[in-house]
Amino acid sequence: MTDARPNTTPLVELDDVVKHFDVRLGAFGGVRGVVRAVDGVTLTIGARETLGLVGESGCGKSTVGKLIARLDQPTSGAVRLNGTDISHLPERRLRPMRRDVQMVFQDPYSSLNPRMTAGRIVEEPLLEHGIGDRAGRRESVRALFEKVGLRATLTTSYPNALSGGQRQRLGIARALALEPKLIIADEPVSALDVSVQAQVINLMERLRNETHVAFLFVSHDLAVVEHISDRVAVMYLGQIVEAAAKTDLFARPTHPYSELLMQAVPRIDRGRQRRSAPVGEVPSPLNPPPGCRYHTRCPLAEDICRRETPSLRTIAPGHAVACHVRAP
């Protein structure tokens, strides 16, 4: 299996990563089935780059982020951070590496402890890793508040006194506290108003330029992904179907699923042109179809698509596609 690899040295490497979840009958019942959330994903994230991971809800995007952060452990395959396989490391050895990977979550309110002040929330990672003395940590908190555009007076406020945008800025400040090499942003603006979304996206873009942190930007909003990403990987039902540089993917999508997704992005030059969207229902990850998983919805599907799973093949430098018809 190939991958659309960045020009920089990979910070994160996923090598044929699989994550299956057992579905049980009741708390003590037997296994009824297996949800194939991630089923053979291979991709990389380069140092200082932003990789956009897109696809419909339930395709496994968030699970990929959790596997990289080792909030979930893969069923098989390897997840490497700075060349070290962290897939099955015990917590004692994994703990120092957790500083390098932090997360910004979709819901800024539920990801914050309502019993902690905003300042203590940002200070908590420093305390957990034994960084600095009390005065030094407080100075770091004030600097982080300033960096993300929060007033220093808000350090004594509780999350319920903050707006949605302020809460997400607080979540970003917490993620930056340990000076990570990678931030996994899982739908970070989908719960915010449109005007606030733009402010948070611009903040993340500025922070990337200032701190050189890499991002995995998980989203179903392709317009946002196009704005912020360097490369984009398209995911469908647990598998990567296309990966390429942002400009290549949005200008020349090759996989039929990618093509329909790109056509659904609103553009001024299309006027009132009717936008296409993927038709039909997404098959269940409990019982994915054989062969190419998109063949049940694909207008170009042939017999081979129903029998054989296409591998991710390089069709141009930095551009890989998994399709029997478009990349034979």
Second form
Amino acid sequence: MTDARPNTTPLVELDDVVKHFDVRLGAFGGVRGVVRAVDGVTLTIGARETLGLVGESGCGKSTVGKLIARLDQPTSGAVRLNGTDISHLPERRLRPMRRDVQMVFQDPYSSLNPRMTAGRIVEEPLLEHGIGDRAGRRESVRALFEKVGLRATLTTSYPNALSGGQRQRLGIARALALEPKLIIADEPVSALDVSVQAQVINLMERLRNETHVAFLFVSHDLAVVEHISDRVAVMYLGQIVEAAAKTDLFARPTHPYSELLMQAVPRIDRGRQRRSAPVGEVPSPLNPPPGCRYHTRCPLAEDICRRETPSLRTIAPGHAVACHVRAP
Amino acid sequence: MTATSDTRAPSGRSAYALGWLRQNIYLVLGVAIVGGFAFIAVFAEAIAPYGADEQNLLFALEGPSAAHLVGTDALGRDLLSRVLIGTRHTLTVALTSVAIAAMAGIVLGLISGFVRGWPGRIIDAAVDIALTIPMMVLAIAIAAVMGAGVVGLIVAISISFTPPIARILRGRVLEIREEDFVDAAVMVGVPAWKIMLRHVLPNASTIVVIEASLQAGQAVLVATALGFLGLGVQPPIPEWGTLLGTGREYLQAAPHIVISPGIAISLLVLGFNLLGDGLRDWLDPRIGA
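Output the form predicted together with its partner chain next; the form predicted alone has already been displayed.
Everything in the complex follows now, all chains and molecules, and the chain you saw is the first one.
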């Protein structure tokens, strides 16, 4: 295991990124509340690195993905791609940079236009970026189909003729078409049958090893994340509570929340084990608790946790934790 | 495919076709009626026993007879021929108006549903206001301003039929905009206008087709109503509403004059409504009644 930290300019840098959603009621209703979906996230993804982003549903991990993809703009903070802050670039200037970041979506049904053939779906990125002539594009599409394990005869099929696994392979082929430097995979297998999940994970792993593309792997499935990631960041209520190399994190989870998550992973070799049961519910991001977000459920909570928000502190090379008790 | 299923295929297919026909009986009837009128509109001169303007004052205001199957009008013109030839005028006005309304509605609906910010909001507010005015009143007002005649009629109907299409399309566009394939298109660098045309519109077209065919029936009613009021197609052109309007003067003496255009109007409206309902059931079972 090498140190997974990038030593040159990272591919993606999130600098204290905040995304708030206003909650309005009715057409003339004022702002009734603010959902703090992402609240001060600082994160880097190095070239060729696979970063797993884990957390419960609603913790803001998908929003982080959308902000890096610039499908959404942050309320404050900077999202840098190759050193350029893309968070407020106009779409016209952004478009050439979009080649570098592609996305694989969670729902393989919603992510494919039902009125386009499979071949056309994969060809569209090439067409829009003016890559190749008609014959060249057709050849590229065929190569991409082969790369993701789809038969070339499927190019003329419409998505409704494809299975869930085939659809997700098609989504991956589309994401690969522009030879991106980063692929954001937002729960790419959670909508698939378990038997197909492994195939798609293996496909992504193979592609990563062949093309050296970096991955942001957003998931709530720790087993999958452990399998595929180099580094893992744990999110809780819009903040990152711990980030470390995969082996470090899974061997020595330091934040009490990470600890709880790791214990929840079923393991064959561990047998029956005492698990500390999670206490209470995840508080609403509409009105997050002050201080450390986790103090309402944390068995270690002290006075300071209720007052002050802990910042990420490096406790070992490449291992950062935000906890007053464990990383004072 | 095995040999047995191959040999069974024809009977299976015809049973399937029969089931389809039974399930889509509205669509079949609608297509038959509208298709019939379209045929008449194209070949009216060949079918009609007399010319539209052929007068024979000796036989004025006569009831149905062997020579004039549904009678004659005040100038002795054959009513059957006038109704047959009038099909073309009524159908042309209705279809042209609905086509224009559909195109305008598509543009407005796409923009108001897809473009966030002020362009969408302004269109949306304008459509809201237009929808509060009853369609017929709006059409009469516009026709009165434009003056009588075919062009005024078409303009009046297209303008008053645009808001419903824009509104219904907007709803569908708002739905489609949330689909991941729209985000995927943004990610691969497709500009917004191409996303609207290539990704959003094709997935929303069904609802426009259904709404437009239902509107065509309405357009026939509005066109003939305006003709009846003298705001539409002007005599001596034998448009159905105009035929009704001129027949009204002789309602006491010769009630047969208004019967044949009246039946024609009802039948065509019925045809378009069946067509619209049938298309809806066939193409979009989700919103079926």
